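The form predicted on its own is given below as one chain in structure tokens.
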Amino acid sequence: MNKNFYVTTPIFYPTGVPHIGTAYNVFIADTLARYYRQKLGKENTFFLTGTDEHGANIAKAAEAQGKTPQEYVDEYAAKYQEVWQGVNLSHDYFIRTTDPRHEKFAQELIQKSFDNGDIYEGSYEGLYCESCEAYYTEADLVDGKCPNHPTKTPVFTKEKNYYFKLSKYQDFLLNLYAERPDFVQPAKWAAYVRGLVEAGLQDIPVTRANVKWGVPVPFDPEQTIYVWYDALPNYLSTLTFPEFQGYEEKFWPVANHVVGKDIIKFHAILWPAMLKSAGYEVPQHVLVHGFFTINGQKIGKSNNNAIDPRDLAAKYGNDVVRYALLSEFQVGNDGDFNIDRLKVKYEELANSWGNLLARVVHLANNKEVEISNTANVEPEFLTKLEDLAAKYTQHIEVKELFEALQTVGQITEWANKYIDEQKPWEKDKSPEDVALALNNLSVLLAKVNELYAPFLPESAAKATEALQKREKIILFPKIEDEAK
């Protein structure tokens, strides 16, 4: 078992404010970080997010607003950090690719590949999507449009640049996938990536001649580093910063990249090949999540559903927004989300976890029974609880967050049935039977609070304090109005 855990989100392109779709990604990463802090300790867990601040899109957006690219990215990086703070994200560092220390690292990495003979001068003629900064062939397009931007038509581009010998690493990648079948998770995405590589890899341009807002290529300063070749090294460059002395040895290569399915090729194919070329080890895992629509519509400004997660959190709380997304569909799958489901999910938590907490605390106080997490618990009861907790652990450690949440739901459902069957409120119940039932339930509740903590940190902290102090609280107060 690894003693350290490192999790990353993609570094987001700051051409807008984060929305609920973006938040889904960071909630996955944040949940994993919180779980491993519980298990391994805060000092042995590192969680990185940030912004990808170079490229033609940034320069174009800045010009449209009458700003310099640097002014533009400074503004949007601040907005990203403000949103993440507003939804209680627990990241340890926010990396920006305009940080000179990162730029220097990116230059050193591409220089190593050049020195190894893996980068050569050439020229590119073909299709390029400016929105996702990616090269495509005609076969990649969907009805003539970018596969990831259905309204964008890739433009024909012709320029001198330098190529990375990606084709050289085809066998290396296939061996990697064979030796480590869980390198890409879930399994369906591992099969997808393997199929892409088996179909054959082509060398790709990794510098740009006509994009000035970027990191200069050290062996040809007239060129800038292709935005993806600049962005991906952030996962490693941050660990070399002086304030994180010793982190490279501690957290690399135990890196877990949480990415959307649209950027899987960059993370599961290009990135490991880049690392191998430059003499670094590859990361531990690439976790791929699907996308969700809202009321059947893709999230975007044109559909007026690019919702700021803080707006939903203001009504329902950060935890319920997290729960609603993470408990609605499996990581790796696409899904549809209806905003009205937030109220359903809120009531789901109130009626299960919230109701159980209130009942146990009320009965313990009413019956004047001492409840303690160290009290004797009925052996069969404890065995069942431990078995379910172990099932939760198995799920979350292979990053099956949906299934882990379902398991906690099974525990609270069982507990509410148990209390109904035991009826500790009845007058003819012996003090011993009442004490046993409530001690069983208090130990179970403490475990539920612990298991929910990575997913619902604010609510778990409140529930833990209430149980310890025997303080009756309403964990999820009634909400009268519908979400707008």
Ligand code: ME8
Contents of the next structure:
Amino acid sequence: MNKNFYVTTPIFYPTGVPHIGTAYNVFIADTLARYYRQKLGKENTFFLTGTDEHGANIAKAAEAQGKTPQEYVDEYAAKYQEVWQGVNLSHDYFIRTTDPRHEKFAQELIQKSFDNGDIYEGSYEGLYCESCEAYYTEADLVDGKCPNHPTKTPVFTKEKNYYFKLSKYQDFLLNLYAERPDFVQPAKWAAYVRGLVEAGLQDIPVTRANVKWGVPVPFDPEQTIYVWYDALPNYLSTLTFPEFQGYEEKFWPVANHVVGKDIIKFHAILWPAMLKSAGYEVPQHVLVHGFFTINGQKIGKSNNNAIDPRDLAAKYGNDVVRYALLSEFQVGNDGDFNIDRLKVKYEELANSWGNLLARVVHLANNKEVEISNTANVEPEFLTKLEDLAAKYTQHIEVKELFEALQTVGQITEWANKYIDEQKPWEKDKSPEDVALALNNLSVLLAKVNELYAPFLPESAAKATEALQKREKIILFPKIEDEAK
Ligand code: ME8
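Having seen the form predicted on its own, could you give me the form predicted together with this ligand?
Zooming out: every chain and molecule, the one shown earlier first.
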């Protein structure tokens, strides 16, 4: 077992502000970080997020607003940080690729591959999508448009640039996937990536002659480093910053990159090849998640559904927003989401966890019995609880967050059934039976609080305190519908 855990989100393009779709990614990473802080300790866990601030797209967005690129990224990186703070994100650091220490690292990395002959001069002619900052072939296009940007037509571009010998790493990558079948998680995405690499890899241009807003190529300062070749190294550059002394040894290569399916190729193919070429080990896992739509519509300004996660959190609480998304579909799958589902999820938590807590505390006080004594739990009850907790652990450690939440749901369902059967409130129950039932339930509840903590940190902290102090609280108070 690893002693340390490192989790990253993609570094987001600071064009606009984060929305609920972007937030889904960071909620996954945050949940994992919180789980491992509980398990391995705060000092052995590192959670990184940040912004990807170079490239033609950023320069264009800045120009459109009459700002310099630096002014623009300063403003939008601050907005990202505000939103993440607003939703109680527990990241340990926010990396910005315009940090000179990162820029220097990105230069050193590309220089290493140049020195060992993996980067050569060439010229490129092809179709380029400025929104993706990526080249495409005719076959990649959908109705003549970019496969990721249905309104953008990739433009024919010709320029001198330097290529990275990605094709050289085909066998290395196939061996990596064979030796570590869970390098990419979940399995269906591992199979997808393997298929792509088996079909063959082409060398890719990794510098740009025409993009000025970028990191200068150290061996040809007329050129800048391709934005992805500058962005991916953020995961490693941060660990070399002076304030993180010893982190590179501690957190590399135990990295877990959480990425959306749109950027899987960069993380599962290009990044390991870049690292191998520069003499680094590859990360531990790439966790791929799907995309969700809202009421069947793609999230975006044009659909007017790019909801700020803080707006939902203001009404339902940070915890329920993340719970609602993480409990709605499996990590690798696509899904749909809407406010009605969020309300259903809120009720679900109120009726299961909230209700259980209220009943146990109320009855324990009413009947004046001792609770939370692990030594006095019925053995079969304890075994069942431990089995379910072990199932949760198995799921979360392979990042099956949906399944882990379902397991906690099974525990609360069982407990609510148990309390209904035991009826500890009835007058004819013996004090011993009442004490046993409430003791069983309070120990179970403490476990539920612990298991929910990575997912619903604020509520779990409240529930834990209430149980310890035997204070009757309403964990999920009724929310008035403004329509009524
Ligand atoms: O790609 N559902 O940045 P980006 C789920 N800078 N996830 C969604 C989503 C949705 N509807 N919409 C967005 C970049 N996402 C690069 C990354 S990393 C070295 C560089 C998430 O701002 C999803 O995780 O375009 C996707 O991968 C990410 O936002 C894209 O962020």
